[in-house]
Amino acid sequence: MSDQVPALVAEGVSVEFGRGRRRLRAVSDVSLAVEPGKTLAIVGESGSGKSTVARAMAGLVPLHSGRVSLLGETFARPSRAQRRNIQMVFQDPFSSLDPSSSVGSSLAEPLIVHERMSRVDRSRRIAELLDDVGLPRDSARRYPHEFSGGQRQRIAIARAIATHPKVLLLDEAVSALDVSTQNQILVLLNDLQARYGLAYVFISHNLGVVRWIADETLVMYMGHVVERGPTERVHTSPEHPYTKALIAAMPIADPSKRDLRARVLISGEAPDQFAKPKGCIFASRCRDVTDACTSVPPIPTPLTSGGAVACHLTAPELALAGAPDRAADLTLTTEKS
């Protein structure tokens, strides 16, 4: 295990929306950690809560319970000083950039708010940022509509790293781009991480991209973490039935290999978001469901191959014993590369 202090830690984070009895728990007791220079991916289908986790850590939605630590400092909501060290890059760069502001003005805004730079220093820093993301310096005078989607995402990344943050939350940052442009942005992110030691939380539904960029992967289903571990292990030896279904749904480029992979189909209906089941959150859709699955919540079980899985099929003795009340350690740690 690494002895490095994690750049970002979330402990028991839960997020709820609504009022009174009609409350939706979008995220339930999620814990994670990511070290400097490493990438943690959070995957799952739409509505799994992965983006809500990122927004909660950035302070964009309030925590119902739990806490977040940034560089060892714990907070329920980041202070102005902490915000400079945790920045987000969103899916659609066109909507996240002000169309009425020039690129230079957009890049200058965080420098004014957080750095209080002079005009001369801002101009110098803006030029450096454009160099960092591979755009010509005269881009500062142009407007977002004059750029392609990939170029706009480069601008969004430049704005995110303007204040020298330690953590970037990348919320589907390449999903709106074509494949060749995706590759260019991923190479850029990899280069910036190596150069500045950035920690990434990479939100995505594209498991192929995740396998390329992430050191660790956390799998979410309906607000719950069902599996986590080293990315290669999660892809080659998934343990949770939901993870297996996600991996099986990945497209295979080689037609001769498509029939060699076992099909894993998900049937049934997802539980009511406002009245989640007493047992496993995936029980209503799992083809291997047992009586314990519908009555006893599974607890994360460490795997010898790395990570942990919350599934009674992996640890049936815990289900038979009534799943003793003990703290679920979902904290992600990253091994030294």
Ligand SMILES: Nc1ncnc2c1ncn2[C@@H]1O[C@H](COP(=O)(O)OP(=O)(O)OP(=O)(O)O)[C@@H](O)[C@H]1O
The other form holds:
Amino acid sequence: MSDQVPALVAEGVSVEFGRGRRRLRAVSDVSLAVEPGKTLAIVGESGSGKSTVARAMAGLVPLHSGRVSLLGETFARPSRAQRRNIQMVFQDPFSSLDPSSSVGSSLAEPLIVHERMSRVDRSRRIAELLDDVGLPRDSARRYPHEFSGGQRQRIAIARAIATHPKVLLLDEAVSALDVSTQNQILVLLNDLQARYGLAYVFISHNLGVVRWIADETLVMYMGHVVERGPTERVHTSPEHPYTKALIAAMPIADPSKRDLRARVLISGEAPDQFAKPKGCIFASRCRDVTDACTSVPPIPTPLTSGGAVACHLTAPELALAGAPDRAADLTLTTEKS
Ligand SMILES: Nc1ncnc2c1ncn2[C@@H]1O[C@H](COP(=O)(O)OP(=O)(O)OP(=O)(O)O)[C@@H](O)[C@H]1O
Ligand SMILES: [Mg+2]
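Counterpart to the form predicted on its own, namely the form predicted in complex with this ligand:
The complete assembly is shown below, putting the previous chain first.
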């Protein structure tokens, strides 16, 4: 582990929606850390809590418990000053760009909110931002509908980096784009990261993209982190049965390997999200379920190959001993090469 201060840390973050019997714990005890210039991907099926984790870290939904630190400063809800350092980019740039505002006004807005800039400085900064994302400077006078999907996403990225944030939360930021546009935006994100030392949290359904962009990968299932580790390790030797199923479900070009996939696909049903089981969250869908799995929640166990996994099959002795002390400090270790 390097001695750099992480750009972003989440410790034991939980988020709940609703009340009483309709109370839903959308995110349960999630911890993560991302260093400057690095990318952490969050993967998992729809509804697993990926966006909610990101929104909680950005202060868009309140934390039920846990805390978040940006560059070593800890908060339960970011102040305005902290908020400029953590920005989100969404799948649909129409949701973040006002169709009735020119691109110049959209880019000026965060500068007006967060920085006291003269009009001249603002115009200079807008030109710089358009250069940064590879758009012509006269784009400032035009409107979102005059741009293609990829160009609009460039505008959304320019807006997100306007106040020199340290962290970008990219929630399916390339998912709506065709493959070649997707690739161009990924290259742009990589360039911006290298140039400005940005830390990325990259949420995606596309594991191929994740493998290309992310240093580390965190796998979520029903609000819980079930596995995390260096992206290459997670892809080449996934440890959690759920991660195995996700990786196995990726499209495979080589037909001779396709039958491997069938062996690990998920069966069974997801538990009721309002009444989660007392054991492992994945037990009802796991082919290798044991008695311990339905009675004791697994705690994250470090893997010698990198990262950690919360599965009794990996550490059956912990199911019996229930070693909470050992688990507590595991969730935060980030292995970096
Ligand atoms: N504002 C809200 N009010 C109530 N429930 C919510 C709210 N936002 C999210 N949820 C619920 O929280 C859970 C996690 O949702 P979330 O959007 O974080 O999942 P996700 O992993 O981002 O899914 P997707 O891949 O579809 O974007 C889901 O059960 C969802 O219905
Ligand atoms: Mg989402």
